[in-house]
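Okay, so here's just one chain, in structure tokens, the form predicted on its own.
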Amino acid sequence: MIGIFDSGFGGLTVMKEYLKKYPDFDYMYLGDQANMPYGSHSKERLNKLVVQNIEFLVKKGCKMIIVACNTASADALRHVQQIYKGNPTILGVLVPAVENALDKTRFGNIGVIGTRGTINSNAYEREIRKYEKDLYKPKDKRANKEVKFYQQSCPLLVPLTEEGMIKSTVTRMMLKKYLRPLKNAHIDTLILGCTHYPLLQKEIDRIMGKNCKVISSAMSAADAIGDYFERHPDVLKSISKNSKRIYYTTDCPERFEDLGSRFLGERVEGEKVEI
């Protein structure tokens, strides 16, 4: 069985895209409402959350787990990493995210939004240095030697998205604000550094326009699995695949129940559990 666990529903999106792939799986969603949003939360409780959230999915038989969260990814990935020494398997949506605009990106101009906790964190701006000498390789004379790197934090697009606010003309308005200096900035690659933002990627497509690659962090996560399970045949076969969908929440079913079958796309029924 899978694991994939968020700080809500955002989450949810990272596991559409894995259900679009691989639908026969198990999977196990833990969304943990009573602590959200994880980007308020020192690093040091980010961890202790992050930890207690795996040791739940790992007793409910997890094999591999998905930190869905790109908060999550980014301050507590390697701490609880380095903790269970790949039993289980953890990976994160950032890294994957990463690769997708290094290898998409025409001029290196990249960009992203994100929450004020992923873009204060600074990750994704250390993994574009940490990958860019070995991925990023120019597709035209114009481009640039080395990726010029820009951030938007865009704290208002979460609730927004969770208010069932999609399509609002406040929602539309926000995002033209937030994206307005990433346009001037002329980037032709934009990752969506939130699992939430996918909802909005049609008006980020649009406000973007057609010479500006979007990367979403959850399908890049699913897509990058494939490879995952090439190297490691093990991993794969260690996973159940009776196509059964687990949901799990800390906090209000209802609300879960609610939000998350519009993340989904489909019908989520959540059992409140303690951590």
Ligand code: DGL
Second form
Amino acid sequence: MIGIFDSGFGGLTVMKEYLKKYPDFDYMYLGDQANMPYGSHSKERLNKLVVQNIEFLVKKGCKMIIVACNTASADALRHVQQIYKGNPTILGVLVPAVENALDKTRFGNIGVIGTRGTINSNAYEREIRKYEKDLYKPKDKRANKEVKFYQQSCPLLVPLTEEGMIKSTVTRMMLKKYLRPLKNAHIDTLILGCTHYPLLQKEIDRIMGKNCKVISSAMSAADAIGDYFERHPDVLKSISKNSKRIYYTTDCPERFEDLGSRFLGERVEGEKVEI
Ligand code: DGL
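Next up, the form predicted together with this ligand, please; the one we just looked at was the form predicted on its own.
Zooming out: every chain and molecule, the one shown earlier first.
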């Protein structure tokens, strides 16, 4: 069983990508709605919540855990990887998105958008700097020698998405405002560094235009897992494959069902649990 968790429903965009690629696997999803949004917690509080979520999923028998939340991946992944030391395997969503962006960028102008927590942690930039020497291959003679990296926090996009205002004028206006500095910097690759943003991708694509590739961290994470399994066949073997899906939420199941169904694109019912 693969465990996937997030602060609420957003991680279902990540689960959706996994389901497309690996429908046979058994999945257990935990939405920690009672403690959302993660984007505005301190690092200490986030570490605590992430450990709680992992403990819950481990006790339920998950052999591999995906930290679907960008904010939690940015701030707490290393902390929990050090605690659990590979048992279970715990993976985040930042590195696959960074690898994908470094591979795709033409001129080496990369941007990321995320919650305040993700952007303030500077974790995306750290990963870019860590991997750029190996992965950045300029594809044009006008390209930068080193990657130029731009970040923008977009605190209103999570509440707007959750209110279902995906196509509203307000959301469009906020997107234009948030994306303007990145557009002015002529980025050619944009990472959607938040679970909620794939729902806004059509409008983001439109605003950024055809010269900017938009990369979702959700899709990148699911795409990268094949390589991971090739390197770790033992982990692949340990995952049960009966196409089971189990959904838990730490708060109101009705809201989980309503928003979760929108994020996953199919009906979900979450059982309320105390963790
Ligand atoms: N899941 C969070 C992320 O991907 C967004 C929602 C929240 O702040 O809890 O950063």
